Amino acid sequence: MTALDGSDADILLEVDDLTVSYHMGMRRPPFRAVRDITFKVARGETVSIVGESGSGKSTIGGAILGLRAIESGSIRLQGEDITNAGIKRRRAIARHIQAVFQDPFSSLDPKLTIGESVAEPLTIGARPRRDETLRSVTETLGRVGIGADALRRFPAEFSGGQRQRVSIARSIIRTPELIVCDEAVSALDVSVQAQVINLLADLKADSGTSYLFISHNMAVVRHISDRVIVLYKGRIMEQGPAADVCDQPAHPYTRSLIAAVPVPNVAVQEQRRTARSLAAKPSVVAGDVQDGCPFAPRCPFARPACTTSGDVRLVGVGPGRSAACLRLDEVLRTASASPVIW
């Protein structure tokens, strides 16, 4: 990973105070999907955004890709503000940002051959020679483990794992600086997940590509990430180096996410179950929180002050690490007494 030392040259993507809302109809107020999200992605770095369904992960990815309208905030790529980039500029930006989406069965046009699908990004703003295109497509498919015999075949002839490899080939054919992986492995079998994750890691090592990896799977995130951002109801609960966040979580929500991850060891699973039962207690907060920590109604550490203190800001808890919690001291003491076991 390229280390972040504060110099602009190291920063590939900057998201600053991003807020995105969805209009729910004439008689209903807009739904604020994400609020005041700020983070950076360095060159050659994998940053994961993790959280349960509905936390706003895909909304952030969509905003970066230009697929979601932004209410406020800014997005900068290599120092250029792309927040409100038009269609023509977005086509040029596609040279630098690509995406791999969740469903490998809907991400490829069933009417196009594999060769045509993978070649599509090469035609954006250019008319490459046919022989050059064929050579580039064949080489790229080879990089993801798909043979040249696939060129004239259609997506319906391939398995989910193979289709996802083809989707990755299409995303890397122009060697983008950033790939947004939106639940890119969640629809795959566990063995195929491992293959795709290892493939992404190999591509990163070969070309220095950065990833924004969106997932709800903490085990996968722990394996693939340099840094992790934990999202709940559209707000950042915790962020920092992957090893720190996953092995020594500072926020109660992060701990609950990790505690829900099954492990293939009966003894360890029993230890985790015992630790969860000892730490678990009902929250003193009831109902949704409009002003304060959104996790308070589910948090065993919550107190009434957690709902009346306004926005709970991120507080530093270590090098490059922060968490949004008013009761960090108590949470960290409990964490020391019952460490995470993987």
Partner chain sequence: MSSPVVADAQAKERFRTARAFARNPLGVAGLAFVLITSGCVVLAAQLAPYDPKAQDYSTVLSGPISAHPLGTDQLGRDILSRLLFGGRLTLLGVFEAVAVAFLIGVVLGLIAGFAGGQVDNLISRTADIVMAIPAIVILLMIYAITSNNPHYGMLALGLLSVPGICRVTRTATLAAKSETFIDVTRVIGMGRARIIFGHVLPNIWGPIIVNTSILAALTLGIQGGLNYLNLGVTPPDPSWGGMVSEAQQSLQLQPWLIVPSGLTLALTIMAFILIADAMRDATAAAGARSERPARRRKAAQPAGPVSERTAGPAVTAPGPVDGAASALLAVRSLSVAFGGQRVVQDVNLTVDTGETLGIVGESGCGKTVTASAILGSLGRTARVSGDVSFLGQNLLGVGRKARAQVRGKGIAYVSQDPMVALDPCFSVGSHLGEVVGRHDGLRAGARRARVSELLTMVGLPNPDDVAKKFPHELSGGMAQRVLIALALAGRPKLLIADEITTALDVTIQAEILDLLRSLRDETGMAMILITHDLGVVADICDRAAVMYAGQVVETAAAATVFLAPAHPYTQALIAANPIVAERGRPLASIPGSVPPPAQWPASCHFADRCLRVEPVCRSGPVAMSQAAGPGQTARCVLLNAGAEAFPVGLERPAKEGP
Contents of the next structure:
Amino acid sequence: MTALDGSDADILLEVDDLTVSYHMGMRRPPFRAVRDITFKVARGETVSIVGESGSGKSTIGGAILGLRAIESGSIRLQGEDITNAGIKRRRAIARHIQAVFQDPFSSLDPKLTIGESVAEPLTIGARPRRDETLRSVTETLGRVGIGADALRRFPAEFSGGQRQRVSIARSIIRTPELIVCDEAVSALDVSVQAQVINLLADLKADSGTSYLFISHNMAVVRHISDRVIVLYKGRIMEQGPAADVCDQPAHPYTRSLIAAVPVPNVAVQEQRRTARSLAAKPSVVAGDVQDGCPFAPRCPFARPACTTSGDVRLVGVGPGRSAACLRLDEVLRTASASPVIW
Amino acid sequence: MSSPVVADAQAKERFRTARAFARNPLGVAGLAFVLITSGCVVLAAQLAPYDPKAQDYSTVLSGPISAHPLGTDQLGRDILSRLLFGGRLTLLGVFEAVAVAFLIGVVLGLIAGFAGGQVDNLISRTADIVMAIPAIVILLMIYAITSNNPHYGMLALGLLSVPGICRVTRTATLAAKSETFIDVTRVIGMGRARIIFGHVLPNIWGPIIVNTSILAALTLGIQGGLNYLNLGVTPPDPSWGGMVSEAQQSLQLQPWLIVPSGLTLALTIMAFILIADAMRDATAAAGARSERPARRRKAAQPAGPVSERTAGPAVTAPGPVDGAASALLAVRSLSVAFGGQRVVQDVNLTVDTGETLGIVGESGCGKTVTASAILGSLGRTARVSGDVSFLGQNLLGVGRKARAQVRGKGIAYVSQDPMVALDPCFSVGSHLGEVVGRHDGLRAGARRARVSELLTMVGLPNPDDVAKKFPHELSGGMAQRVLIALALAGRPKLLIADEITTALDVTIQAEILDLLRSLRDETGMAMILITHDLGVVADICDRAAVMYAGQVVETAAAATVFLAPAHPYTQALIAANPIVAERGRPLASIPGSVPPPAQWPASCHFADRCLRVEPVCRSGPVAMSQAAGPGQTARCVLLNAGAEAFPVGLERPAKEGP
Amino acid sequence: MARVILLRFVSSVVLFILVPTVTFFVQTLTPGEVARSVLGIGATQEQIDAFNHRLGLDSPPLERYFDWLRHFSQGDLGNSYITGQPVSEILGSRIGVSMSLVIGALLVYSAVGIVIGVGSSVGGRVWGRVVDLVSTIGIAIPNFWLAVILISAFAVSLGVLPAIGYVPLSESPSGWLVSLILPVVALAFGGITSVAKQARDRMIATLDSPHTGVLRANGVSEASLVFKHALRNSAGPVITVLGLNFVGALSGSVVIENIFVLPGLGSQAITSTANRDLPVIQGIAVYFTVIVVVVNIIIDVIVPLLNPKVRRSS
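Could the form predicted in complex with its partner chain be shown next, to go alongside the form predicted on its own?
Time for the whole complex; same chain goes first.
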């Protein structure tokens, strides 16, 4: 976790100026899901991308996993360009990058046994020996807390939490350096969610895996991450060490996102609510923003300049930390006056 | 698949659909009929008592007699023999047409669904055009130019039927492709062929087989019509359709003749339909097992239409209501069972005027079923006992009319997932206007004014513009506000809100909770909030009822629940929340997961997951008892054995079960 | 919406060109046949050549095709090989019969199907089973067999309705109606079941949907839920099925017209096919295509009007 955003040689994944668009039909303009996204993931690091629906957070994961076509920008894995890699390249990349997705009920093919699903990554482009595969699958399932009796059973027999464990087993069986977790714990109940979060932490401690953790849940992100990237409407609003971003947010959007999380404590929640309503102020900017800060129409700090002076670039606000806001000075002044209570 | 684990797989599970089909007697009968008929037809030469073309003028139009079990026609030919031989060309033709449609249709459908984009566009548009071709004209000509060849016509019919199979395959492929496990195969670098044959096809056979079977039925009908016109089969060669035509010529002399051929045709068609129906049911049944539980979408499901039209759920022992007069709503010993399986047990709740009660718990704990029982929206399969008394009236005992009186005016309801909770065919104004008209009897201008007022109340600027919008034009937050306006229309005394912020972004959730709070203060209505999020309870509720596995395990003032939770489940639930945990330390998770109703013990439901479980916990049913806080009750036998000794634990269980 | 209709129009144009083109080339694969079927088996080669020359059948197929296409684009469908009458004249007198039959069937299967479907959707499980059973039987009975049974029962045994024949509307409205009863019933029967099934499935789906639960819980009456909300939500899919059935009934009319000896397009199609009377067959193909296209456009217009969500997504 020494490698913060910067020059360290131990960079696993580099995403540069990534832009992904969706075609909305023949005569409609393409929709830019994310624009000019740049970030790095170091070995052994957990980087979270947090944002609300429509922020484009899953699109970034999809682009890295080869599920979305990249319009411009590049993605490098251990220095090697993997932008828009074809199926053959993907096979090689799959050794290094794996994924766990949100929905535990559609992540596993209902027609395959648990054993078959977990073994599948081993059988891509290879014909492993039967006993080796069996040993490897059993051992991996054991690591995620699933017994060997599950091998020959089908996903329908398992609960959401168990299926998510199986999905994790499938993702780690080839010991990848990076696992993209796209809302991997979002569909789970709190008690099961805690189990899976602990499991991910244990796996990281054992094998030094990096996670790109995509989530809408600020509380989970705060708990699990080394670094956090806050996304809004396809742009990075703020990024930096998790403790800084979550506990002393610099960007007005991050502040509103954190302030909106209800906390399970009546007294604290009341304080948070009061602070939130004091900070709430209608924006002076109206309508959709084409250029400039996309958050301006919802931002209490906004000025007309926020939407008229072109793209708002990320500027440094501390070690390894940056935010895209023209009014950072005032925001930070307010921030020190009313810190975030968790 | 070369994986060694494959060989060990239990095949019976894999053929779940086939087994579900085998349990359907009608489907099996249909399949048996088709197989037996095909067999008889193939063996016609062995089975037929006569040459199908042999004329015998001594017995014409005989009707069923021992020598001719199905009778003879006007030329004295044996009907049974003609039926058997006639089936050859008939069934062969159906096979030819269906095979062509199936092979080409499935391939094109897979390509269109899997490739998408322009390829899909081209295939789908072409299919649309072919579908609009008047097939009969083409067929007539094909028979004409091929000198009535029986095969070309059916092959052409197969080609013209390709679009139907193609469409079904494409739709099913698209659905399969949207499953996450297909994304996973791409992430691990699996080749296209293996994705299609290993993961897509095995999951889409159901609808394809259903539609192929229906196509076989339709083809039999069309082919019969053509044969009736002597197209495809030239007399004196027999065919089932042609035999109907022959029978018609002697309709006045021997009406029986139209029975054997027509009935055989009808029964064969029906067999294919039965196969299709059984296959459809089997696919649905097999799918239902592997589908996700209806997590956080359950509210709508028990609210089936049946409850209103029939006598409603069976209710036992309404009984007199005691001491409920003071409370707005008093739920006493409420139990709900589906098919003998109790899903809610002995729930007691009260809501006072103006009070907000939070019902909190994980999925599968019975929160939504409890709410549906209060709303009276459980289907008739539900067995409800206990009583639900609202303003002193036991709602479980009253008739339909009295119940309808309470809806909207007494108790109103806001559901989860606002995007599907409004009728897509009607505008916002139309929705609100209808309830306003019903509750206030207002018309025209007054009604519009009230609609505007309601929309303003829920914080929607430009209410008149919003009223003109249709549900699909609203964002999630706006739709949820409209739903709240809908619930407010009857000026309810109690609002039941079921996971109303679960589908929303956290910033929108905060806005909706603020709105509910101010509406509550304005109107003085009471609320029941059903949620899985303890933060929501802390934000807005006066009191909380924690549910676990069908039971209420703790009730207390909201502040007490978080500061001094009495029940080990409540404690564990709070501790498992990442907000509470220290960064970088493991979360205090609860081992295992909520057990399904069938596995609930008579004793403490939480005992198997409880870190403090003792033998006494498993000795028998646990009742609610008084805990330390004012008005705090909990369902735990260890409660009086030192509740104070239970801190909100952050320690981690030694061993997690799977 | 305009885009949908435009798209439909473009594909219709393709269809207009495609269907006659296919019929043309399929038919020209057997050039000598026409003359033979007109002149009889005993015709000499000279007679056949003269016949072919008179009708331009001796010119190359491609030339004839473009010739036909030119006339077609001007609305001229040519003349019958057999009678020399203009095709539009022959078919013009027959289209009324076919439309009476097909539209009559449409009315019957729509009305009966929707009533049964809606009724069974609110009638509980027993009604649902009954509709399922009747549907299966309904689909299973081929229309031509039903026609023969109907003739046997109502014309032969009871003698209350005519077995065959057609009375023009202009001659006797009541006779016209009576002459159409059996053909219309035979043609409509199969459609009733699919319409009823679709209506029932859509009604039940809507009545089970979250929005029905919300509206009911907030005081909307049961009558409004069924007859306003569920009916409106079901209308689009039901109308789509009505359209599909209409196209099916058009094909079915060929058989039914033959059984009941109705002088419509269908019976003409059989006769002309037997005679290789290409221009008439082409004409019938064009007429059928026009009817299908018109029906599709009507559906394209109506369905989005009923469901604004469809309006947007198209």
